[in-house]
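Taking the form predicted alone, here's one chain by itself in C-alpha cells.
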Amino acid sequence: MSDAQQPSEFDATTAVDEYEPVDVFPSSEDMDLRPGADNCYKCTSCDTSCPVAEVNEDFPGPKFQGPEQWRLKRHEDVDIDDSIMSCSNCMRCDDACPSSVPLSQMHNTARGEYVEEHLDKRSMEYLRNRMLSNYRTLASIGSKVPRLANFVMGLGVTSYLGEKIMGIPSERDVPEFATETFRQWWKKRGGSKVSNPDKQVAYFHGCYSNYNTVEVGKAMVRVFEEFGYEVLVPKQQCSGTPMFANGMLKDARREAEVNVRELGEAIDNGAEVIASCTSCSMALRQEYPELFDIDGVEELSEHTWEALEFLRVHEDIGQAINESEVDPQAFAYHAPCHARNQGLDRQAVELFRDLDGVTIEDVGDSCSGISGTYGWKSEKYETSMKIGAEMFDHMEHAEGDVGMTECPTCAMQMNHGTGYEIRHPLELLERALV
C-alpha cells in the first residue's frame, strides 16, 4: 500500500470533536469586531476601490487598516500604524466589500484609539484637527458677526498664517457665513407653515445648511411643506462626521447623545428624520449604531432618511416633476461617496431627467477627493486634488456648466477644481415645485 493510501493518524472527525477554540484576541466590553475580521478573505476589492490608495502608493489601503490592523493591534507590543490618519473616511470600502466586513467601523475605532493614545495633544496637528472637527463651534462664533468674519477670513494674510501656523492650505477659499443662519430664519418665519400631526418630519439640517448654505435648508422646508408635511426643527448638534474622520470619538459621542435624545423625541411623536446632507444621514444611520451604545440609537437609525430618498418613497414626486417645467439648464451631477454607500447615487439623475428644461449628466463614480476635512489639511491637499482630478475632467467635458451634489464639502471641491456654481438637488426641486 502506498503512502497515499495509508490511513491517516489525524482523523478529521475526531479533530472537529476535540477542537477547543483558542482565545487569540482578548474580548472587548465595547465591541467585538472579530466576526467581521474573520469574514475578510483578502480579495482586495476594498483596496482597489480606495481613492487614497489609488494616488498614494505609500498608503497601505483599507484591508490593512481594517481586518489586518485589527488583528495586529490585539498584541500589546504592536501599536496602531499612523497611516490610519491618511484614511479619508470616504467609506467606499464598505460598499466594495463582498463579505460585509465592517471596514469603516474598524477604521473609525482604530483612528480613535490612535488619536487618544498616540497623537500629541499639544501638537499643532491635533489642535488643527480638533478645530476642523468642531466646525460648528467656530461657525457659531463667526455667524454672530458674519460680515466681519467673512472679511477677515478672506484676507490673504489670514490664508498665509493659516497655512504656516495651522497647516490649512492657502489654496482653499474659506466658505462664507450666511448673514442669517437657517435657525434664525426659521425662528423669524414662525416655524412651519403647515400644521399636520399625521405628516411630520424632523429636519436635521446639520452645520453647513445652518451657517453657510441656508438656501438648502429653506428649500427643504418649502418642498416638504408643498407635499403637506409639517416640518419640525429640533435642537441638534453636529452629526459627528468630521469628528469620526479625525478620530475625535469622545467629541462625536457628546454630539450624538444630544442628537439621539432630541431627534428621538420627535420620532416618538410620529415624525421621520430628514437630512439634506448625505454624510449626516450616513452618520445617523450607520456610524452612530456602529460606534455608540446610546439608548435609542437604533430607532434613530431606522427612522432617518435623506431628503430626496424620502420623497421618492413616500410621495409621487415623479408625477409632480413630470408636470413641472423650469428654465433651461444643464447640470453636471456628482454623487457623493456617502450617497453611494446608502444606495442613493442615481436618485438625482433618475428624478431630474424627466424635468422639462433640465439636462443632467452623471460625471462618473470617482471620489471628489475632499472627504470633509481631509482636503483642508496642507499635507493632504495634493492627494485630495489628485483624487478629484477625474471628477474635474468629467465635469469640464459635461454639457452643463453648473454642478450639483448633495454633499456640502463635495460642492466646495467641485467649485474649487472647476470654478462652476454648485447647486443642491433640493434647490432645483424647489424651483420646479414651489
The other form holds:
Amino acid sequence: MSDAQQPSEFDATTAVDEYEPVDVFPSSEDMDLRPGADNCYKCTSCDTSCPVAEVNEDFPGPKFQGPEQWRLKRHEDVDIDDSIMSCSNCMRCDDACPSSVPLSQMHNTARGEYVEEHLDKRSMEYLRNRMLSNYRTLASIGSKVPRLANFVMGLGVTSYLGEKIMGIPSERDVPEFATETFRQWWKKRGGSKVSNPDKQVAYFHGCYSNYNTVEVGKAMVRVFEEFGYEVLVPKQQCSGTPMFANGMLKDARREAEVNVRELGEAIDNGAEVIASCTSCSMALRQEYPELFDIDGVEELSEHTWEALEFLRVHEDIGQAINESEVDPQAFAYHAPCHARNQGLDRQAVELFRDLDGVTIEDVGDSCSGISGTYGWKSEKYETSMKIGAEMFDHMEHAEGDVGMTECPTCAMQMNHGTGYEIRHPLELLERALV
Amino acid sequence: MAIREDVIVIGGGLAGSMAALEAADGDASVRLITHKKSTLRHASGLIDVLGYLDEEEPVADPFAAISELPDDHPYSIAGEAAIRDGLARFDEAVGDTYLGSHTDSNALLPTFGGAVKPTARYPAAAAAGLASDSRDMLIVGFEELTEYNAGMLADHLDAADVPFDVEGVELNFPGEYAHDSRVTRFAKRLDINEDVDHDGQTMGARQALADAVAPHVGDAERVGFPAFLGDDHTADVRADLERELGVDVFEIPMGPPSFPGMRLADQLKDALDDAGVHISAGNPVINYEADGDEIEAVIVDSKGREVPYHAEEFILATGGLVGKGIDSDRDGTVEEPIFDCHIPHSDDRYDWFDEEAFGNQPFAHFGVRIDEGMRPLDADGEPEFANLRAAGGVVGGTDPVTEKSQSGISLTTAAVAGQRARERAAKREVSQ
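Can I have the other form now, the form predicted together with the partner chain, not the form predicted alone?
After this comes the whole thing, all chains and molecules, with the earlier chain placed first.
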C-alpha cells in the first residue's frame, strides 16, 4: 500500500484485511499475483514485444491480459475476456518486462480459468484443443503403426476433413512419425554405453524427440557420452507446454506429477536433468513452480538444464569446438522464444561461429509464429503466418539454406515457410565432436 | 569453470552496449550480460550531451559549457576528451543513421509535447524537423493516438517562437483500427506496406497515408509525423512518403513505446554482434565472488540456479532508479543491489525529494560516485574494487534529466570504463 496520508475515516483493520492474500484467495491452491500486478508501471515493453498484438488488431496485448485483467477480476463481477485464447504463450512479455511482472503466469492462470468455466466441453474447439494438447497420446497411438499413420495423415481427404471438422489448417503438413521411437532405440541399444556414477544426466526427451525427430535424441545421447556422461532415460510424460497454452491445466498437472516424481528420483541419485527442447526445459524450470504446488517441483526446476547450456557451464565446449571441423555448411539460426526466456538465445550462434566449416547467422529476434499448437488452429493460422513472415524473410536473406533451432514446432514453421531442412544444434554438435 | 572472458559488462542499455563496444576494440574477449529489455525502449533516441545549465536558456555549445560544471560532475571527472571519445564511438556504431557530428553545437529538435530540445545527435529520421530550419512545417497527428495531438504540438511550437509557420492536422490512420490501437500496429503496417482499405480502394499503407495527408500540406515544405514510420524499414517508409508528398518528412519522438529508442537498441545489438561481443540476455546478475578487492566472478541467476561468469575486469552499467541499477526502500535504504556499492543518500526518505516538482530533486542525484577510472568509490572515497568500473545511469552526482545530459554521460563514462577495462585486461594477460 502507498504510504500517502490516509483519509480520516480510514479504518486500518478492515482495509488491511481486505488486501490480505488469504482473503483475496480463499483457497491456498490459488496464487497471489497482487505484488506482480503492482510492479507494473505501464512502460509498454510487454505490448511492444508481443508478436500477436503486432499483427492482430483485436488482441488487447499482454499488459491487459496480465496485470489489468487481474485487477479487473478482483472486485467486480468480470469474466475472463475470451481474447486470452489468442495469446500464444510465447512468453516474450516475461522476457521484456523490466519489473519482473509474472505475465505468463497471469496469462496461464487466466486461460485455465477461462477454459474451465467458459469453454463448452462439448464444442469442437474444446475437443480440438484437448487433442492438440495431448499430442503425446495421439503420437503414441500413431507410432504403433507409423507407416499407416503417416499414410493416412498424408491423404488429401484426411487433411480436408481435419480442416472442415476439427479446424486444423489444411496448409500444414502433419509431422511424420519415426518408424522407431527414441525409447525403442534406447531399449534396443541396451541403454547408456557409458557407466559413470559421478557424471549422470537424466534425459527429458519430450514427445517430439521420441516420436518424430528421433535423431535429436540420439545426438543428445552420443554427445553427452562423448563427454563421459552416463545418460539415464527415466519414465516421463509430456512436459505440459501445449496444455498450458490451451488452458488445460488439469492435464498439465497430471503429466507434471509423473515428471516431478520420476525425474526427482534421478536427481536424488545425483543426476542433472537435460532437455533438448527449450519449451520442455522452460516448463520444468519456470511453469511448474509457477503453477503447481507439487513436492519436489522446486528441486526439479533447479536441476533442469537445456543440453547446450549444461555443456557450456560444465565442460570446455568452446575449446572442443575450436579444435573440430565439419563439412562446409551455412545455417540460418532462429532462437525460439522459450530459449530467449532462459537466456539461451545466443549460445548456438556464438558457439558454432567458431566451428571450422560452419557459417551461422542469427535470423533476428522475431517470433516464428507457430507457438506450439497455436499455428495448428485454422482460426490462428493466418496470424501465425503473419508473425512468421519476418523470420521467413530473414531466413531467405541469410547465407544458409539449412535452418537451425532448438524448438520442434519452430522447426516446423521454418520448414513450412521456406522449405528449408531444419536441424537441431545437438545434431551439428554430434557431427563436430563424435 | 567454462564461462570466462577478459571483460564482462553488466547491463544492455546505451551505456552497457557502448562500454562493451569500447572494450572489444582490440583482442579482449567481452561478454555483455543483460536481464530485461532496457530503458532504451522508452528513450527518445536523441543523444543529449548537455542541454541546460540553469532553467533559462538552452546550452548552445556543450563543450564550451563543461568548465562551468562542478568538480564532482561525471563530465568534470572524465574530461572533455572522454566526451569526444564517447561520441566518436557512438558515431561509429550507428553510421549514417544519426546526424549532428559535424558540429560541437547543439541541434534544436521538436518534442511531442511541442517543446524544443537541445541535443547533440539525432536520428536521420528526425533531421528535417530541426527548429533552426526556417521552412514551414505541417505536423500530422492521428485520432487513434490519444497521447499525441498535432494541433497542440503546433501551437506549442508556435508559442516557442520558432522561425517558421507551423500547422497541425489530426487525421484518421488509413484502415480499420480499435479506438486505442497501439503504435506498433501502425508501424508494422507501414513497415511491410500492408494493404489497407482507403477511399473505397485497396492500396499499400504508405500510399494510403500519403493520400490522406496530401490535401493538408499546403505551403509546408516539411511534414512531421509521430515517430512510428516503420521499424526495420524506416528509411524506405520515409522515402516513399517524401516521394508521394513532394516534401521532406520527419519523425517527432514520442513517449513509450518509442520506435527511435527501439531502433537504436537494435542497431547497438547488431554492432555488438559485429564486434564479436558475446551476449547473455534474459537472466540477472545477483551477486559476485571476490578475492580481496578483486572481483573474480559475477553470479548469474539462471532460473533459480547460480552460474558464475569469470572475468578480469567488470563494468557495471545497470542503470539508475528507472533501469533498476539502483534500488530504494521505504526504510530509508538506497542501494546498488549487485555489489552494494556506496550511494550517498539521507537515511530519512523525506529528504529524498523537494516539494517543488521541478525543483532540485535529491533523488535525481542518486548513484555511485566514481574516480577518474570510473571506479565506484566507497564512503571513504576509495575504490570499492580494483577491477570494477561504472557507466551510465548508475553513476550519480548530477541530475541528468534536468540538465539533459543522460545519454552524453552514458557515452562518456562508457568510453572511459571500456578503455580502462580493455587496457588493464591486456596488461594482466601479458603479466600472466
